[in-house]
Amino acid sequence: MRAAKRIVVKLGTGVLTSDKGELDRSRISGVCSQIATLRKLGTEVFVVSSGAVGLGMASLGLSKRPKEISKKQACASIGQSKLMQVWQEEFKHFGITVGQVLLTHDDLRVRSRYLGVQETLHQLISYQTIPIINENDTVSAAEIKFGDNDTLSAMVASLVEADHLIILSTAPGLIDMKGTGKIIPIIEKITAEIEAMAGGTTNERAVGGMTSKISAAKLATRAGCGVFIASGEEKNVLPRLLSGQGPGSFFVPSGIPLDAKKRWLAYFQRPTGTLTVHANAVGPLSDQGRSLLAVGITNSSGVFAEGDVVNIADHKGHVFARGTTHYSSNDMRLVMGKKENELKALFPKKKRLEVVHRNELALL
């Protein structure tokens, strides 16, 4: 087996826990054994582990996932310590130390914090540890949540520039429910037809389902990362997948990946504003790598400050890019449709007159 340099392994709640919500120690031990084997082959491994909320639910005797944020946060608080204790104990059998990393979306949305997380993860790997990453559900409110650990795992894969993201759950792969009824082994491009095959989850202790996994695959493949979706119940699944002999579905990386800064702009943001451009401006932005100029903007919506990341949409409302704006939403009322000489008169002290410079613009 040719070892991958770096992988991210995401484990769903259904893989880690039994029907009663208790941790499946034998399965976790098996995963640790497989990761230990990969480590010996020179592969760096990052683990994104679900299960904290489900464990908390089991401890409190809850059969259904709470809808109230505070109750879910309480479950996460109870379950997270149990989850980390098990990972520590099982990896200890292989002489491996683990490190806990809890994240909110803001930790990756804000550039300085994003770089800080990146450096911490690389430092943990340099110490020969296994980072165990999870969403910080104890404090995550709606506006700072990733939504599910599939999305989080794809962001981590992009952040650390992993060769592969392996998503293990109770799903054996992407199944062609409207055709053959069989697992699709290789997906070269995520089309509307592929997305239509996905569905949500019926597990009361989990979130996401195949829909979130397809979304995660879109993000990760755009970052140049191959994505496996397979069942965590399969024996020795990790080395089998990486040797090309495993079960499940593989999503092929799409084209030349975006550089790190533009990946951050494209996929780690939640823009609060949108700039709509004239039909004639779409081509220069999409195909010629031009900056977004005020003269090409026809509408501005939302509230944003100078330096915020905004969506860029065509005249039909389709968002095709994101970028850092040099003007606030209040300024845009004066800026839209203006030529450069008019902007100089309006903002004589401004160094950059482009609304979004091409170096700070990422195509989606």
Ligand code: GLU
The other form holds:
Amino acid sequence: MRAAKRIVVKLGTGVLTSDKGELDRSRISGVCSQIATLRKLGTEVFVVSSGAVGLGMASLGLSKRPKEISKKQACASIGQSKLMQVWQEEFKHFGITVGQVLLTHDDLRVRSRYLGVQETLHQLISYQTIPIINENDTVSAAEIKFGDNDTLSAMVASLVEADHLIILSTAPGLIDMKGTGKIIPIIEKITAEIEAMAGGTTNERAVGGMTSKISAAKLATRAGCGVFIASGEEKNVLPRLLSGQGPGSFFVPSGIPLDAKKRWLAYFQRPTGTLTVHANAVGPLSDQGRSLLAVGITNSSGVFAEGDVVNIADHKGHVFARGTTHYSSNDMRLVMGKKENELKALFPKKKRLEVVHRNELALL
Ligand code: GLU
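Switching conditions: you have the form predicted on its own, so give me the form predicted together with this ligand.
Complete assembly follows, chain above in first position.
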């Protein structure tokens, strides 16, 4: 395993808190000590920390995760400041300063904001601090939510181009439900069978579970990042994992990573529209890296503007790509199925006549 220059460590609520929902100071202190050691060895570390909602619940004496969004948001507001206080205090013992970064999905979906976040994270690292990242639960409502910190941590790993993403959870790794009943140590490829082994969570304070960890692993491995899922209860877990002797499961990074802009197109979007293409158009798009032309489109659904990212589906409805469209959903009605000379007559001022240029099209 190559030496890690940059890693993202994600800690779930179950790892950070006791059964009563209080923060487990000794575990957090242990993690800080491990991170301090890694830093001395020259590894840049980004932390994605859950726990805000759970801590807020404990402060308010709530034993069940509230269903109403405003109540969850209030819990997060109360818990987040407690969470940061503890990270700050524990890292201080090692002479390390931390920086709080709270994100909504929109902060990474909108290209200009995504680039801004990237710069800030790198700046925090060059100031020798540890960024402590969480979803901005207090303001994020359904449509701008990541939903779980596994997804957020994978997006951060992709954004900073980390060598490894380490997801520490109460689960010891991915269990082989179909075969041995033991942890699968190495996963070369995330197949449908692997995905079927995952389930959700039963922890009242947490969200996610193995399902979201596997989809996070899918995203991060495509960014060329190796992903560990291991128990946060294990002693000295971070150096052990990084030296290849740790417990848990390791997802092998994909051989040829998707480039940064295409990752953003493929995985950071929630498109509001879908273009369906003719069976004959699938090959040129997926195997030959061609642009999507109007003549190959058979259907357009949803509402979108010029410049939005849309899904591209095959004739069976399977979404196999995403890309930036040069036409709005209104224009698409005119555009679908047309040849280039017809489009020229319809849109004489348009510089780009293809619907999605190949540089702005990412295969999933
Ligand atoms: N952002 C949530 C929190 O801090 C946690 C989400 C998750 O654990 O995936 O409570």
